[in-house]
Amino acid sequence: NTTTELLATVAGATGLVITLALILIMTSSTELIRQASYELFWYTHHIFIIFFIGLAVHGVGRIVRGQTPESLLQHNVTFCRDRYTKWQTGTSCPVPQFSGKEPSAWKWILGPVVLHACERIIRFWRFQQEVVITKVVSHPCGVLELNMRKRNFKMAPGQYVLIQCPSISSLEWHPFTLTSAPQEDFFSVHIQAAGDWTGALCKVFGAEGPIPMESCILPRLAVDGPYGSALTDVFHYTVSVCIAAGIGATPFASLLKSLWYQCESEAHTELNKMYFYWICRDPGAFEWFADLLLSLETHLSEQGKAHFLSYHIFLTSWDENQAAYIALHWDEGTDVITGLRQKTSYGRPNWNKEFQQIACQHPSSNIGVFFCGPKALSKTLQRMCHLYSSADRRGVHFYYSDESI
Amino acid sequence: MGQIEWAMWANEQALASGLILITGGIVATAGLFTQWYFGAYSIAAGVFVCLLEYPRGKRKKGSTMERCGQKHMTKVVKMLGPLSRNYYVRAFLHLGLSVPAGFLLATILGTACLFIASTIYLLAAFRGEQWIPIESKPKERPQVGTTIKQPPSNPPPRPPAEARKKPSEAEAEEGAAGGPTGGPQVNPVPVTDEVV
């Protein structure tokens, strides 16, 4: 029975667990699954032991055959293949001898699997350097704000880390957008409850008791990283236009964190306007970066550089106590629920018109657009993108970057 | 993993596994190896799993994405009624779905995935889950008359809306309370018409 005979070789039997391994790989790394249970994604991955072992030992068996080496020496192989009726032993060409080739796919999986294991070996490294976490900031909508510490922590604006806290598992790294900015003596994220183990973590830090906790009796973390993103580009373009949904603000928190800092210290980068949206869906959720907008505002209109960021606020829901009390401040100087000069829109953004008004603005220029946020949204951005970008050389240019895990 | 539901992850299997018994079967019966029936058997039953798993089903907590055409496969499978909604039927449907085709090398791929999908759907059958069809609410057509509000029943100046009640509760507390606010304006210092 052939099924059985090919199965009882170390190829057939190493084929079929690998290729079951990736297909189950595959299958548990979908996007909805991802979304549904980041933790089963995870742990399916690890899979891929079994993947990278069983590659490197498939060709054990040497059932493919191909020329012996003391063969191809008296047989010379370009020579030869045109004289093929003149192959006898004696001749110039003897006839070529064949043996099972030894297995050559470690060659290949070498180099990344030893990178690999380098990352892991400096991700156990890190997880026993020490963490220590100097402010913990429960904001509206279950997100909490961590401030932490580490020795020789470097980073750019809109890298991420990756966080482990043992006392909720001990196998899982959780990635996360760092909120600071370089120049800060501290690193912060902020973390929305979302899952299993975001939601653990939130109650873990007391997000949700009245009553703030003694800093000794605070879980450990451990933290590797930091990982670049796309984002650190934003500073290289002459434009950049940053647009994000919901919590997805937080990378671009750390860049705007960043930009203050340079404002201060006259710091020379190529950017010269920036435009910044951000839409939500609940009005509590500007509180987690509102106070950092306003010091922006301020300080920006001090130095005389209030052209240099044109940020815009977009609430896509509200009720009808909100929207009547909205309508009764509408005339008043700061806007009432950010408290900001620049006054919040409501409904989503008309990106035609925007992205329009953008291409007008700066003609011949090379604009960086960087999203975080859901894909639907992600799927326009790019359409306008492609829609508003010249075709000549020298006209608008729109690149389109995508931050979302 | 508490929030997981495991029939999610068994579907994407399941569909999987269909699709490679298909191609499994293409190359057994289009090579016409020894026993190449169970080739056709194993097309057969792939694009019946693919139909049966294409429609996803609902999740309890938070919003589906439909699989996009998955309206007309839902009700079909929908038809089929608790058959479909249990997945102890599924889980051993597809047990049984997959052994003619672990006969044949070319298909054996597709028996193996087959077989996992069915072990996390009898997982998710344990854990008391369910298919529900993702079914699109029907358009509340708004009535006209509901949308027009009832006109103030007394001139300004006039409490705020929380304070003035609905039509509907003031009737109900005529008899307890008696109250001014249902009824005409009661002018607490008594008003003269000074026009001689």
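We call the rigid core the largest set of C-alpha positions that still match within 1.5 Å between the two forms. This structure is a prediction, so every number in the text was calculated from the model and none was measured. Positions refer to the first chain, counted from 1. First, how it differs from the form predicted on its own.
Taking 2 Å as the criterion, F51 counts as shifted between these two forms: its C-alpha moves by at least this amount when the rigid core is aligned. Here K107 counts as shifted, since its C-alpha moves by at least 2 Å between these two forms after the core is aligned. Superposition of the core reveals a Cα shift of less than 2 Å for P349 between these two forms.
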Second form
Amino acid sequence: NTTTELLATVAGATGLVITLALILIMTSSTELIRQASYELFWYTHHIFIIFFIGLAVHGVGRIVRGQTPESLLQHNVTFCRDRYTKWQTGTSCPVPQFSGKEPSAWKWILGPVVLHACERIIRFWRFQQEVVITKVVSHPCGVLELNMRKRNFKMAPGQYVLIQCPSISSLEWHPFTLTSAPQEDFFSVHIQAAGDWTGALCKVFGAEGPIPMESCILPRLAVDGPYGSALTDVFHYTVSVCIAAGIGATPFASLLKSLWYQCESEAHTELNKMYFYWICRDPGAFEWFADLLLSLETHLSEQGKAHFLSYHIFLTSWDENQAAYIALHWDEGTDVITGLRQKTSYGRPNWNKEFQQIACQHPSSNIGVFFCGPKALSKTLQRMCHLYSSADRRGVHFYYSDESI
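Moving from the form predicted in complex with its partner chain to the form predicted on its own:
A single chain, with no partners or molecules, comes next.
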């Protein structure tokens, strides 16, 4: 049996192993699997160790054969290739001799393996660094806020960190966007219980109420980072539009806090106008972000810059009781859900109308559009940017950037 004989060789067995490993890695890396079970993706992805070992050993069987150096000296390929009928009789063209070639796959995998080993060493070193948890707050809708400190930690708006909780898993690292500002003496993340690991994290931190817990009873966390490009491009446009959906508001929390500190110190920036849109389905999700918007709204009003920030909050889901309560208090000075002066809108934004208004209010401007949220909405916004950008170089132009992790 040819198949059985092939699998009995080193090349056949390792070839089967690395093929199966590659199939598992590729299938578990699809977006469907990652969203359904991040743990399955995480652990299956580490089969790459078996893949690289199999790849390095694969050539030991020397199935690939090449002409020997001695044969190349006696058998001139250029001269003999057209005289193959005389190979047996002619002394100038002896029969070429072949042998198994030296395995060379290790040369191609050595570099990536060394880089990966260096990255693991650096991560282990950062794992050993102490992280002090200064505050834990549980917000509605399963959002956990963690305030932390770490020596020599420097960040920029829009960056993220990798977090590990050894009491949950000693192997898993999960990325979370930073929600604090660089000017603050701590860094923070907001974590939504949306999976097994995040749900377990909320549970071990006892996140059952918005009461800060004592740090001495908290489980240990390890933090690696920050990573990623900063959201500082927002300040490089005269007009910027920031759009968030659900928990996608987290990178803009850092940005808005940084903006608050810049207004406090009266730092120079090219940004003259910012539009902020937040689309969310649960009213409770607004609570942790509304305080920041209220503080920024008040501060800008005191400095005579109330026109600087325009924010629009959209609630896409509500029940009859909520609708009746909202209608009852609609004439009040502040919004009944967020407590802000700007009223919450109900339903989804009409992006054609929104982009048309912005384009009319800022003719001949370069406008940056920054988004964090689902891909379906991202495609819509990309289309709007293209649709409402003028063909005239002197007209309005929208430049789109997707900040989702």
